[in-house]
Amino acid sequence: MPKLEYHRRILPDSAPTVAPGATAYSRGVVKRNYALVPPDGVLPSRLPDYRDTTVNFLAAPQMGARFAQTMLLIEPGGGTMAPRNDGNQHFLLLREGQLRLKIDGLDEIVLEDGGFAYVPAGLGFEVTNDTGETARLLEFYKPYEALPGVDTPAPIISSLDATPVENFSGQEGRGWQCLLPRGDMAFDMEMNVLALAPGTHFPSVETHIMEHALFMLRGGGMYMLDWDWHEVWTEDFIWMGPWVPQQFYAGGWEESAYLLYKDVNRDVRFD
């Protein structure tokens, strides 16, 4: 997978500085009700509880999302300068690199290329770049809706390369894995990993409660939101608010896939 840079465009060393109609376009949009996040125009920052890493945020309360979503950059050495436990719920998968993580109660393990990880609110998690190249996790946060009588969630560890496809469409060339327990009234949330091949797509406008984040694995297509349509390609983040209505067609000559975090299990809030 090719490195890519969140913080400058990349021009050929001939190219001027600033090539001519650099900044007039983008394909960044962000509205009231979704946002398509392309990682060129995402600037970098840090965070005090991380040394040695970058993050770019690719959603979070401001824009208008119920959940934030990162890009941590963890150089050689870096990581969690303590355990991270802010409350929430995390999600992690490691996009590139390996790292040491270590959740509450469980032993450490190393997370490869392709592992993930869920951890519930009330635990903290610590990840440590030991290798001598940067690791890039993708972060997944936000409160946990509990249910009385229920306990909350068990962590989960596991890989892309472990997890099942299946087919819940029984439309040819769609799959889907399941990350985290499908239909267990314990999680808030799903997250999934669809995988689209060439020239599939949805069999219809969706248009439903759900609130989404989708971030790009691989491949590219055409992504209707509010009846716009945007190319998307890999590495590209895209924020749907409820009820926003959209499509998406799978483009190019391979598979695509992206990774889809949806609100389920829980009834209408009034705040």
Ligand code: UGY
Contents of the next structure:
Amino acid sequence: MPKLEYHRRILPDSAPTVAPGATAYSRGVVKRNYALVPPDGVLPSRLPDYRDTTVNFLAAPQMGARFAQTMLLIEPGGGTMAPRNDGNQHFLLLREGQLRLKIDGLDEIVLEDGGFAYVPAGLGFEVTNDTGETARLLEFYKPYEALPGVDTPAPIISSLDATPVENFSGQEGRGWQCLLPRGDMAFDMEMNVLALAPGTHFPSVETHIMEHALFMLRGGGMYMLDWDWHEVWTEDFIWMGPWVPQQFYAGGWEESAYLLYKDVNRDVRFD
Ligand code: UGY
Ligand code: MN
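Now that the form predicted alone has been shown, please provide the structure of the form predicted in complex with the ligand.
Let us now look at the entire complex, which starts with that chain.
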């Protein structure tokens, strides 16, 4: 439940509408090697590529990340002005609502809540909101690292419901959905949904070369980032830089799940 709604319930109607603590406290943290970005501190941007759309930047290279991630609030009648083609590869996940999606070279489709698309570098895409409700679209983008002799991947359109849940850990209460083909060298990234039952966690504190973008889809718990523990909730965003020590304890009474980007399949660079 949003903080403000909760405080409205327990405070008299005459109380100020700013939640207690809002002026001097936030869960938001931005460090050299990680960031926790709760939605309440993110201020809206607008971009020339989109009409009637609020762009909430969750991560960008200014932070230290080697990618950008936004949450787009696409109002009725809103969407792209023209095919969006900035040269990057894009991953889109519809968090709420319905959108028409047209990727260059493919037929237009209707993306429902939980639908996702991978748009390879070099192709443009258009989204349009024909409904009466605002749609919320997560957009991830970064430059594509091509491999000599390997073709750029083809576009992918699917949905979370259509993606099987696997368990690579062998531990009860863990689940993975691989939204992009795992182990396919044409891709320089993975995009997975990780699900954890209450009380479960990783078998070890991870300290790995791969960078992460994490968006909390449901549930929450305690996230350890560089040895600091943070309470995280649905709709929070986390950036984890390379090697940042990380651990998650799922809390609550229901399964937690998050969308997780990971850079993989490419050697280190010395430039
Ligand atoms: O696979 C991973 O890197 C994953 N377990 N990390 C994470 O969820 N922070
Ligand atoms: Mn990890």
